[in-house]
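For reference, the chain that follows is the form predicted alone, supplied as structure tokens.
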Amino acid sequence: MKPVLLVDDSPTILMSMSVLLSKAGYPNEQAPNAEAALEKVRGGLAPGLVITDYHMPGMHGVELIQELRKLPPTRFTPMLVLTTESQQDKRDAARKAGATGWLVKPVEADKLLQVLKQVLPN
């Protein structure tokens, strides 16, 4: 199974949505910033669903997306924006970028997951 990449700038999430995805069995690699996540793939690594916060220093979520989107492993890869952001207009931009959903924070564990098993390949 390829690794869920999990961007947030708060450790705290990272940390969180790691045990919770590591528990549910799905492997995962975090990344506190999106300039990082883009060193990990360019560095070889394929990830079968990015999950990306939309506010971090640096590039935000959106603009990961669309330079992850140019990447071939991440190309077709799905691609889901977890924020506190609920606006309708930053939803739409997202969605052009490439974004396969859109998740508000909090989210429950219950939610998260079955969300996954929606978007990853079996």
The other form holds:
Amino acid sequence: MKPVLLVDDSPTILMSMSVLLSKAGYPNEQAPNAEAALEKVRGGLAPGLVITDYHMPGMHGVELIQELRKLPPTRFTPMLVLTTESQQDKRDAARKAGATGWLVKPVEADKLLQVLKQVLPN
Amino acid sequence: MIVGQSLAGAGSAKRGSGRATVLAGAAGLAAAAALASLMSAVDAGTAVVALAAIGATLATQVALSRRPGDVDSEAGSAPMAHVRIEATADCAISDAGDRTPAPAAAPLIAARIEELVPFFALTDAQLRSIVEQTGDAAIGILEQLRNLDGQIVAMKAKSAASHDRGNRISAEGLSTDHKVVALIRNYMRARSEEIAAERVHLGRVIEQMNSLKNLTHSLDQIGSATNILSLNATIEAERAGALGAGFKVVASEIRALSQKSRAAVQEANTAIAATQSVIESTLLGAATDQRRKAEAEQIEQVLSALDAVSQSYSAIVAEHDTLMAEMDAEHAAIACSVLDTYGRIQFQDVVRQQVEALIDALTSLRSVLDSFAQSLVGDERVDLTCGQALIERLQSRYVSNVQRTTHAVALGEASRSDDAKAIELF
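Return one more block: the form predicted in complex with the partner chain, after the form predicted alone shown previously.
What follows is the entire complex, opening with the chain shown before.
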């Protein structure tokens, strides 16, 4: 199974999501910002799913999605934005950038796992 | 909530002191209201109260800058210092061309504003400390949860192993029990058949012994007849005189032989009778039957006890199964709660971003006050940021609808309802 790439500047989110995904049987990789995530993908990581925060120091989540869509390993990878933000214009921008979905923090664990089942190929 | 209410009161009190103060107060109020939204999760109350105090300080400074006899601008008269501040409030950029000379108290006000620098540093540090503490606490909680989760998984594995072992032992016990019962029952059946066969056999032995009695009786009769015959032979030998002397000796020997024969028959009869008596009394007697019956009853009792053990095994297995099902349900419930907490811990990140927005707001406020101070001491190149700009900057840092709603409520604006879904797949 391809790993889920988690991108968030919050150690709390990275840790909680990592444990949550591991418990549900999803291997995962973590990046503390968009630049580190890009570096991982350029370094050969081919994630099965990307879950990124929106507000991060440096490049924000939608910009990251735009960049990831240019890279062969993540051209068709499902990408979710997990953020405190819920403004419609930002959602629209994410959709245009190629995001698969938008999740507003905090997301309940069981709902998050349901979403993962929906967006991840069997 | 209590903090938010007290800050709202502080903001209202400031409104009579001039528009700049009102706006500064509004910025503080907005910041305070946003901080108040952290509720009990973060102990930011002290920082919020301190933030609100900035507005009050400004009001005091403005009051100090008034000359005796000045009246409030809202009453129509606009003293120099007041006009100065009001221009700031209206976002007018300072312009050396129409600048009014600063009042005599201006350097004092500027100095007082300068004294606020440690306050801002302190507030900034306190808020950052809150972020750090909540972050550390959240990580600590996650680690504890992970440990707990590991313990639950280990406990569940141990329980399952124990359950399997218990079931296996019970199954083995039952199996052994059934085997023992079967062995005993087979033994009982075989023993019963053996006893019946023995009885038949012994009956035949006794019959044969009885036939031996007849035989010895015949031998005894032959011996008796031989004895009589030897007596007759002796008499006839006497009659024959010297010619019958040899015959007399033979007759005497025949007589002695018949007597020995009768004695042997007598001994045989005695031995047969004794053996028959032993067989009848020991092997075929009522006491023997009673003993065998008692033995059979004891074996039946053992079998009943083994049946009871088998039933106990089954009851233990059933009880164990029920207990395991309950434990599995408990484990599942705890695991579900742990999983749920992993999700809910995202709250810390939500709060962190809200506090960081406030840290930024405080930095902006400090910058504004610095500008005020510089303008008061006559720095003509200073661009003064108005309160509204400060609020707009704060607003631009919002990262959630909670902040925007709190903002609207604090400023008495219409709150825009957020119909956007929490989860939306494109």
